[in-house]
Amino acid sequence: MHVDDLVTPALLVERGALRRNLDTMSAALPGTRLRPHVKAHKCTSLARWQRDNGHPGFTCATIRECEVMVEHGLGGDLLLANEVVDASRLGALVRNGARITLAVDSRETIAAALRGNVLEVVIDVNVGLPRCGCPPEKAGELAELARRNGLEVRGVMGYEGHLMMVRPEEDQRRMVRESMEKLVAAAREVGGELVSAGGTGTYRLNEWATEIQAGSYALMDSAYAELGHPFEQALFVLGTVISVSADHAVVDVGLKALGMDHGNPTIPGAQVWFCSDEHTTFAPGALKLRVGDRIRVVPAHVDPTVAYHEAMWLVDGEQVAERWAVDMRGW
């Protein structure tokens, strides 16, 4: 099949670039030093490639991701790096032989793990991102409570997500160190073998975590591409030019096909003006476009972009090699 045969908008993944990205990260963080985050691609076929690259454990963001990973034989060591108040579906996975570790940051979420019969937890620590996580000084107390109630506490996690895009790198390095010093201090109080943190934006700098929860590196987006990491853009949204005017053109890739929280997408060789529900309007520059031409749009944020699509198409240039289901969508 040729890419021109696909219905647009269509999610394309350059197979060679994906393979090189996986190999680059595996060389930097071999084995259990990397716990790939499946929220970035929501695709068990891609997760299988990551496992085959030597990474047996995975990070998940939703219960549904855990369930689908287990269904596809990838449930040997899953960390749900998110708090839940109903863990019963996770407990069912554990009863069927999966290893699920749940993040907790309060008495209430510990109680939820107990009610759901989840056996293992990590204490989620707030290291500067105002989201989930307990104050570092409370981590030891929560770990004691969890153990007193029969839970296995594997360690701590803390996500320095507010630092992924910081520049210059000297400032980022300093801020990551300050953030991780909080997590390491909490880890001393909590105990356990895991200090789980990090992401694509900080993987080179985070020397404190025992494992890094990176995900975007596999497919990439325009926001991360600006930071100079050694990963290629593998993900594109293929679109069809549906209108051409004197100073602008329109492609059928809009807000319903793109994650927009990191800004507008990019189109190589053109300047994007704005996006609407089903359109991206752009100045084509030197591109000589006609109605019906196919072009590739680069999303600014990979994770939500993938979640809008039912499938991704692995391609070698203009030839379609394979269809992979985006099978971990939903909650």
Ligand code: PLP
The other form holds:
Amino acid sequence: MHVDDLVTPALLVERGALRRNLDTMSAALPGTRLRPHVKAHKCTSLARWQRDNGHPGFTCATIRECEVMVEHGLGGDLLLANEVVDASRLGALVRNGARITLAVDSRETIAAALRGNVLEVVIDVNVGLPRCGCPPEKAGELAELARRNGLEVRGVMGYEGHLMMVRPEEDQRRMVRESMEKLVAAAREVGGELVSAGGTGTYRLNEWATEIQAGSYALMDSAYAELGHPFEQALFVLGTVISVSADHAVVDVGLKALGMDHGNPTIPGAQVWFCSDEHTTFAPGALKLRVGDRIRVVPAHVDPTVAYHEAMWLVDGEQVAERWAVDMRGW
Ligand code: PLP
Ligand code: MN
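Got the form predicted on its own; could you also share the form predicted in complex with pyridoxal-5'-phosphate?
Following is the full complex, with the preceding chain placed first.
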């Protein structure tokens, strides 16, 4: 199939770029040093490539992601790096032989793990991002509560998400160190072998984590590309030009096909003006566009963009190689 045969908007993944991104990261963080985060692609076919690159364990953000990973034989060591108050669906996976480790940060979430018959947890520590995670000084006490009730505590996690985009890099390095010192102090109190943290923005300089939870590196987006990482843009949203005026053109890729929280998408060679539901309006610059032309739009934020689509098309340039379902969507 040729890309012109696809219904637009369509998610394209350049196979060569994806391959190189995975290999670059696996060389930097081999084996269990990387616990790829599947929320960035929500695609078990892609996760299988990551596993085949030597990474046996994965990070998930939702119960649904865990379920679908297990369904596809990828449930050997899943970390649900998120709090839940009903863990019964996870317990069902564990009973059927999956290994699921659940993040907990309160008495309530420990109680949920117990009620749901999850066997293993990590203590989630707030390392500066005001989201989930207990205060570092509470981690030891929560670990003790969990162990007293029979849970296996594998260690700690602490996501320094507020530091992914910090520049210059020496400021980022200092802030990551300060943030990870909190996690390491908590790990000393908690015990266990896991210190799970990090993402695409900090994988190079987070030397305190035993494993890095990076996800965006596989497909990439324009926000991360600006930071100068060694990963290529592998993800595009293919669109059809539906209107051309004297000073602008319109492509049928709108904010219902794009995660917009990191800003407007980019169109190489053109200047994006704004997005509406089903349109992106742009000044085409030197591009000589006609109605019906196909163009590639580069999303600013990979995770929510992928989650809007049912499938991604693996391509080699104009040639479509395979359809990969975005099979971990939904809740
Ligand atoms: N770990 C957690 C808990 C996250 O929420 C995220 C992303 O938001 C990541 C890791 C991976 O991040 P990245 O997109 O930088 O690869
Ligand atoms: Mn993201």
